[in-house]
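Only one chain is given next, in structure tokens, and it is the form predicted alone.
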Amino acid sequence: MDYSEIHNTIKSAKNILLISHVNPDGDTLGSMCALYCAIEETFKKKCDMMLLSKVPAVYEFLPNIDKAKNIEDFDKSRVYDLAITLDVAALDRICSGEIFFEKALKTINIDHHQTTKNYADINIIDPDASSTGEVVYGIMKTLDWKMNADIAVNLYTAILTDTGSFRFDNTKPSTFEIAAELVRAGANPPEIYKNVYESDSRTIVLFQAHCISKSKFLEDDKIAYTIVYKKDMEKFNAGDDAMEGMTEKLRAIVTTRIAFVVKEMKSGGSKVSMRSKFADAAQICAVFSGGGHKFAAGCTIKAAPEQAAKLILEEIKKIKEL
């Protein structure tokens, strides 16, 4: 793939904003601070970086995250150069920061996800690397761009937090390669993975522990899901980060094909994660105008919780294969 469009377009850029997605995970974020460091390297030039929800605590070890800024503290009228999205499938997932993305004289949306449309001027986007973290990984390569060690780190956390520990389909034989590049250009493996996996707090921990409980299983156990109401979030004083892995702990068990969590949203609706064995999850999440991968996806429904899980399994029912 022909990069030097983008090159070109970063080189002649006077200020860059680059914007990770809503509820943000290892990937948007590493992704994001990995492009950062990369632009700072590479081009000596600084870029803002615009969070639209706060980041998740076991993610404060990533480099420079703290020089990024919640939407908030943007003023909105100013217009920038180059507005780059990193793992975001659809603008609706940054939000209000979508009339930043619409203003910038000139948009790149760099992503993985198979549903992603082409909504920027320059999209790249490979449905078949791990994580939008490889895809940053591949045009720093091709561009011959700087590497150091916390862009190693940024990128290592992506690809890893993407494939679920190099657990998940979307890992290939390139995936390995490219992971062992960033460990020898500074990454720390178990550094990084205790800081990701093992780090959760008690209330993270209690609060799981609770919507697990409360799980219902249909279909010979076949389908796992649970619902999270407001109320439960208040109960545990626990945040959007605490939904965290939540959904793969229900796929893990032994007879679940397909696992899904409701989260009932304070402005209204239900947000949906879903993961699957076997059936493609992003095409049922697009139903109700979600997307995401076959295995791993979500959409929001404008609906009560139970109403949203009762259409979410009336699609599932309709696979035959289940």
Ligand code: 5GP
The other form holds:
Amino acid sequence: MDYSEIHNTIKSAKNILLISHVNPDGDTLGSMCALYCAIEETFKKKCDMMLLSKVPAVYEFLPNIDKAKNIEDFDKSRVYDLAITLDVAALDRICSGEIFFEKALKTINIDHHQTTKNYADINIIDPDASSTGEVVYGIMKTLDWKMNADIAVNLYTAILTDTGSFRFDNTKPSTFEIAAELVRAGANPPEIYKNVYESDSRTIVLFQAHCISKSKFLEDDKIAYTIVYKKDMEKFNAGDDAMEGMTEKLRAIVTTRIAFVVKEMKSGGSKVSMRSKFADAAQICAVFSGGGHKFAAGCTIKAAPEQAAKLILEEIKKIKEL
Ligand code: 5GP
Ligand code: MN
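Hand over the structure of the form predicted together with guanosine-5'-monophosphate (5GP); the form predicted alone is what we had up.
Up next: the whole complex, starting with the chain shown before.
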């Protein structure tokens, strides 16, 4: 990969748009804000940052996240010289933001999903990287861009959240090496930990307890799943960010080999979040045009939640070794 093309493209662009994915997580937001800070530091340019959903409260501490704007606040006729997606496995993950991406004169896709297609002019996809944050770090290092504390906090958060606090199988020696450099550059692990993992509202904890208490267990408890209905979200006044971490709690049960949560969407249809210990979750979700990683994937199914759960279960039962 010739990274100098990225450097020159960013250098020559007069206006740049950075785009994070819908229902954002720490990786897409941390990577976007890190790139915002890095471009400001190295090129003295301010980018626009686009959100497709509200920022979950736990990520409001990310340096410069307050500069990101919701898609509704963008001028639809605007044409950017350069649009960059971060952690966006497929263009449908940026919903109506796709118009801005398609119109941009040049596009870059920075990602680490194994299912990502080369949908941009320049595609920097590293499925071996723990996170998009690690890919951004690699770009910065290769191009000798300057690091600062704000970039370090954003990248550390991206890596921390996508590795499940350095627990998942995407955690490699290089992940710790990069994390160490980020700590040296100003990321404070206990402070970031508190912001991300000890900032849930009472609402979120009680809502998740309610949803988990309705879980169903099949095949000697190897399969665990629950359905989250619109009415539950309304009753608890829970937003989409209240879903974060719920599927992992079902996977954490010792007998679970595959877990999923089906959320009834406001717009109709169902959003599936899947976690597994052995089976390829991305492959199962790909059947429904979704994707992700081997052990963490998702998809959207145009069906009521019970029907969506039934379709997913049919696919899971096709796997010989769960
Ligand atoms: P989560 O369950 O946390 O929403 O997503 C888990 C993983 O699957 C993430 O890496 C996410 O990018 C991916 N993912 C979730 N939903 C979708 C989807 O609808 N399409 C694709 N391609 N990937 C998804
Ligand atoms: Mn990611």
